[in-house]
Structure formats: C-alpha cells, structure tokens
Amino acid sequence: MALDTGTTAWLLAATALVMLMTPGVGFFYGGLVRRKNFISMVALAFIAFALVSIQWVLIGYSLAFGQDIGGFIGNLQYIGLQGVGMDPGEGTYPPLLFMAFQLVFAAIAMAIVTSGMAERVRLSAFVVFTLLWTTLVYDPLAHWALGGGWAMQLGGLDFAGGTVVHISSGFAALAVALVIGKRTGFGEYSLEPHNIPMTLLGAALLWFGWFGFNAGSALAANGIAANAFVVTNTSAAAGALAWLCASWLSGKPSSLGMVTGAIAGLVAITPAAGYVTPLASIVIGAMAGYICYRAMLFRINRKLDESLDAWAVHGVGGLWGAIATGIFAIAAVSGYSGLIEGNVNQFLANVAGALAALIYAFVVSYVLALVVDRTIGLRVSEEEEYVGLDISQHGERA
C-alpha cells in the first residue's frame, strides 16, 4: 500500500506526545514524595524510558508483536528490528513508526510501576527489575491483547492498552510494594508531598500526552481518532469532578485529588476510547473517579504502602475501564457491540482478559521482585533511606 503522509505525520506526533508522558509521570510522582527523593523519582522515569527503549529495539517489540507462539508470546522474527522497515508494506505508515509508537507505551508502563518502590529502591536493583519486568510481564501482556495473542483471538477489546499498560503496572506496583516493604515511618508520622504544584504540572503533561496515547491508537487520522480524542478529554473531566466531589464531602476539595481523579478517568477510558460515545465516557470517567477514590481509602485503611497509588488509580481504574469497554461499546462507533447492546460474549471476553492480565501481572511481578530482593537487594539501607535517595543514589540535591 502507498504511504499515507497524513496518518504518518499524526503517528509521529502521537508518539512524541506519549513520550512526554513518561517524564510527566516522573514529575507527578516527584511532587508527591519528600524533597530528599524528588530527583530520584524523576530520574527513575527517565531511566525506565532509556532501558525500555533499548530492550524494545533488541527483543521487546519482537516478543510483543512477532508471530504468535501458542497465544502467549511472539517469536523473535523482529529481533534487533530485523525486517521492521520504512516502507509501509500492508499498512499506510512505516512499521518502524508503529514500533516506536508501541515503545513509548512500554516505557510509561514501567515508569508507573515506580509508585510501589518510591523513596526506598536501590538503583542497581531497579535496573535489573526493569529489564526483567518489561521482558517477562509487559511483553507477553502486550502480545495477548495487542499483538495477536489469546486475548485478541478470544475477541477482547483494548483500544489503547488499558489492560497492557494500566492493569499490569498498577498491580505490579502493589506486588513490588508488598515485597520491598513500607517506608520507614509509614503510619507513624506524616510523609506529606513536598511540592503539589509539581504534581499538578505532571498531571497536565499526562492529560496532554494522553491525546496521543488514545487518539493515536486509531493508527489513522480519521473519525475514530477524533472520537477517541473527545472521549479521552470528557472522561478525564468527569473523573476529576467525581473525585473532587467525593473528597469535598469528606473535607476540603483537594487539588491533588482533582488531578488524581482526572488520571483515573484517563486510565478508564483508555481501553474504550475507540468504541464508546462521549455520553458513555462521562459515566466511565465519573465512575472511575469514585471507584479509584474508594480504592485509595481502602489502601490507606489497610496500611498498604503502595506509595503513590498506582494500584488504586491505574490498577483498579484499568480494571474498571476494561469491564466498562465490554459494557458500553456500541456498533455505531466502530462496529463492536458490548453488553449494553446485548452482546454478552464481548463483555465476558473483556472480563476474562482483564482478570488474566491482573493475575499474571501481580504474580509474576511479585516473584521477580522477590528474586531481585533475595539476590542483589531491592531496598536501600536504613541510613540511605534516611538521607534520601537523591543523595544516596545520585549524589545530587533538588
């Protein structure tokens, strides 16, 4: 097929937008930790991006999008990007560009996982865990849902990687947090965010980049991309207002809660963006804001130090989004029908894919974290944690 310059230009822009989300996560998380760990959180996001970039070029893309092996993983036909060229081939854009677009998704997933190890992870252990997690957790899940694996064969819908990115990273963060243990002083004294404006800036970058995340996943400059763009913004707004109202009923209307609700709305609409209407996205986003808010309270009440709530927002929000896709997908948008139009099979396929991803991501992430912890040590020493990771791991001050 001939190269479509409009689609190619849009995918180049969308890839750049999604890339910006990884440092956006760094700033979002960096504002939530104490000042002595700010550089560490931003650096972990950049390091994750660099590591995943190399892993994806060498083997990750092939494992995710290579020829299917038993519905579980791709083969190594694209190892080192062999055969991934500039000519459009069967599509209307270069396969090399599609590879880059999927790369930035893999990178942000790993950046989200840093929530579960904030303020206490050894940098060398993080490097090892990142390479293992991307290869053994993210790549298989990407193949299942996006690269022709069993979830796609079953008929599951995941427009922009809600299962792959958000369920996987959210439940992985919880698993890592359980292995690495609570921060020193957690539950004993306040571990308040040091810079909420920085977190608000990070949220703005994420909201902005999410237009590339979702609308870019149409893989064309067309009406589906426009719909994805609109429902992305609408769901984010609904999530922000829902969380704001829920927190307002319990006290002050927190700006931090508002942007966290927006992220929850963005997470939930990710798998549904190409399949639902703007009106449905209001319901999806509002429910995400409330459900994720309650998940955060549950996490706090159970005294779980999944430090920055990737589980509550990305894990639980991603799970709701996958289920909501199976409910609210309508044929008028993209030809796919969900439960609301009587398609029970679609709903069950989405639930099955989401639950399988949840269990796989949590169990394998827990095992990997345990292996890294038992071999090289996942956590810094008590003295290094007291001084802060900025100095102890990077030799720098914010």
Contents of the next structure:
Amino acid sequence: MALDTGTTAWLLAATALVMLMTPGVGFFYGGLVRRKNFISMVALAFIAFALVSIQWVLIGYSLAFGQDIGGFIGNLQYIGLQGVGMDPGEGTYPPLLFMAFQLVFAAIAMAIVTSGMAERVRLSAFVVFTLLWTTLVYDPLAHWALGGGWAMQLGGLDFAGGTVVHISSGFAALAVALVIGKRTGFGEYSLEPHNIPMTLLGAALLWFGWFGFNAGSALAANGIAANAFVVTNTSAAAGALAWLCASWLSGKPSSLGMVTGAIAGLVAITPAAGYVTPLASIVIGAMAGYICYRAMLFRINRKLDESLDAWAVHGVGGLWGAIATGIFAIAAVSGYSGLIEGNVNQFLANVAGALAALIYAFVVSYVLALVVDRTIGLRVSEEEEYVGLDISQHGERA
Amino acid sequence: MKMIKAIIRPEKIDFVKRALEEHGFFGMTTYEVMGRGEQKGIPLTYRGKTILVDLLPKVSVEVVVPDSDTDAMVNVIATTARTGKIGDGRIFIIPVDESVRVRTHEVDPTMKQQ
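Since the structure above is the form predicted on its own, I would like to see how the form predicted in complex with the partner chain looks, so please show that one next.
Complete assembly follows, chain above in first position.
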C-alpha cells in the first residue's frame, strides 16, 4: 500500500492533540493541590513527558512494538528507532509517525500516576520511578494489548488503550499512594483545591486532546475515526451530567464534579470508541460518571490518600470501559459483537485482559515504589513538605 | 475592649474557628499573610544547596472582645493553634477605643460591658 496523505495528516494532528493532554493533566491536578505545590504538579507532568519521550525513542517503542517474545514483551529490534522509518511499507502512514503517536500515550499514562504522590514526592525519586515504571509496567502492558502480545492474540478489544493507559495508571497511582503514605494533615484538616478554574482549564485541554486520543486510534481518516470522535464527545457529556446530578442530589452541583465526570466518561469510552454506537456511549458515559463518583466516595471513606483520584476515575473508570466494550460492541459499527449481541467470548476476553492489566500494574508498581522508597526515599522531608514542593523541589513560587 | 490579633499556622484555622465557636465567640476577620519569626524561616538543604525559605504562609485572625473575655479567648487560641514546633505563631492583644456598627451607626452594645 502507498502512503495515504489524509491518514498521515490526521495522525500528525492527532499526535499533537494527545501531546497537549499531558500538560492538561498537570493543570488539572495543579488546580486541585494547595498553592504551595502548584508548580510541582504541573512540572511533574512535563518531566514525565520529557523522560518518556527519550525512553520511548531509545528502548520503549521496541519493548512495546518489537517482535513478540512469548506474548509478554517486544524484542529489541527497534532499539534507538533502528528500522523505524519514513517509508510506509505495508501500511498507509510512516512507522515513524505511529511511533510518535504511541509515545504521547505512554507519556500521559505516567502523568496520570502523579496523582498518587501529589504534594509529597521527592523529585529525584520521581525521575527514577518514572523510568522504571514506563519501562517495566507501561511497555509490557502496551505490548500485551496493542503490540501483538497475549491479550491481543486472545482477541480482547481495546480501541484506544483503555487498559494500557487508564487501568494501569489508575491502579499504579493507588499502589504508589499506599507506599508513599498519606500527606501530612490528611483526614485532620482540609486540604482544599487552591484553584478550581485551573482544573476546569485542564479538563478542557483533556477533553479537546481526547479527540486525538480516540479518533486518532482509528489509525485512518475514515468513518471509524468519525464514530470514535462522536462517541467520545457523547460519553464525556453524559459523564459530566451524571456526576453533576449525583453531586446536586447531595448538595450543590459542583463544577469540579462535573469535569471529573467528563473525564470519567472519556476514560470509559476509550476502549470502546471504535466499536459502539453513539446511543450506547450515552449509557457508558453516564454509568462511568456514577460509578467513578461512588468509587471516589469509597476512597474517601476508607481514608486512602490517593490524592487526586486517578484510581477512582482512571482505574475504576477504565475497568468499567473495558467491561462496557465487551458488552456494547456491535457488529454494525466495525464487525465486533459484544454481550449485547450474544457474544460471551468477547466479553470474557475483555474482562480477562482488563483484570490481568489491573493486577500486573498494581503489583509491579507497588514493588517498584517500594524499591525506590527503600533506596532513594520516595518522600520529601517533613520540612520540605510543610513549605511545599514548589520551593523545596524547584526553588520557585506560584 | 481588646483586639486579639493571632498569627497562626494556616492549617490550624479551622480548629481555632471551631473552638472559638464552642466558647461562644463567632465574629472574626481572617486573612492570609506571609511572615517570619526569630528563626527567620526554614533553611532547607537540597543537593548541597541551601535554600532559606524566609517568609512562610500564616493566617492572621482578628477578634474584638470585651476585656473580661480576653483571657479566655487567648487561652482558646493558644491551645488550639499549638503544635509545639517552631512556627506556631504569636498572639497580640491591642486596646480598642470604640466599636461602631455600620448598619445602625450605634456604638456596639455587646462591646460596652467593661
């Protein structure tokens, strides 16, 4: 096949759209922390982006998309992007562009994990943890689900990386939070968000970038991309309204709740975007808003300081998305049937893929966090935490 | 009549507010301030480089009470805002001549008792 200019142009744009999501996560989280940690939160997202950008070029892409070894990991054939060129070969776009498109996914996954260490992580430990996590957690998971590994061979449907990006980062954030411990004062006095409009702006960047994330994952400028685009927006809207109503029933309709619900809807539609209809996406998004809201309340009641709710929104929302894909996939959209059309196997393959990713991500992240904690120390000193990470880690003030 | 001006840790303001309420003190003015005491802030050693954080965020709480309530009020604030570590803050007690209610222009009767 020859290079398709339409597809190539769309993938270039989609890659840039997804890139914006990583700082978007930074601003979303940055508004939720206290002012003394605002720069830190945004900086962690940028640092994650930069580190993963280099790691992916050197080794990550090869581990995820190289020749399959035992269904678990790719080989080193693409190390340093050797053999990843401009010539489309069998495809319709340059492999080099596909590499860049996958890079921005790897980066945002890492940025989401920062939720579990917010306001207390030591920067040097974060750098080490990032390199370990993206290599030993993200790259194998990307290989399983997207790069020809066992989950893909089993036939699990994951359109745009719901298990790889969202389940993995959500459960990793929980694991890190358990290792690093609660923030000083958590549960004693209120640790209020310092700038909700900043979080709303971050959510806007995420919602916008998500069109590249999901519609770009069609890897073509075609009808499936259009379907992904429409269901993405619909699910986000349904999630926003569901959470808004849930918070309205128990008090005031919170704007923060609304955008969190929108993110939950976006997370849940991610694995499903190329397989379900717009009407199904209303159900998926609304359920995501409600389920993630309950998950957040559960987290708070259990006094877990997974500080910015990556677990509730990305972890639990991603899990619901994987299950929902197995339920609502319809042959009329792109030839795959889910439970709704009587295909139990599809449903089971999806649940298996999601659970395996969940367990792998949680366990390995926990071990990695523990190793970094015992060697370098994941957490800043009490004084550094008190004055805030902006000054203690960056020497700057917001 | 006295003004109690307490400069305390920001994370203690909710506790102080609640404790004052329990003792029947409701009115107050608070604002966020930056300040330092005799230690001139907190020195942090980071990678061999010393950063002196010389102004730390605090909350200033101002309450005006009749003379007879002054000791009780100071006592409540000093106990609730205390952690025992350096940086707990200060309480200043300042004489106040008069208190006028803006809405009615009357000299505040609740403050009259001496």
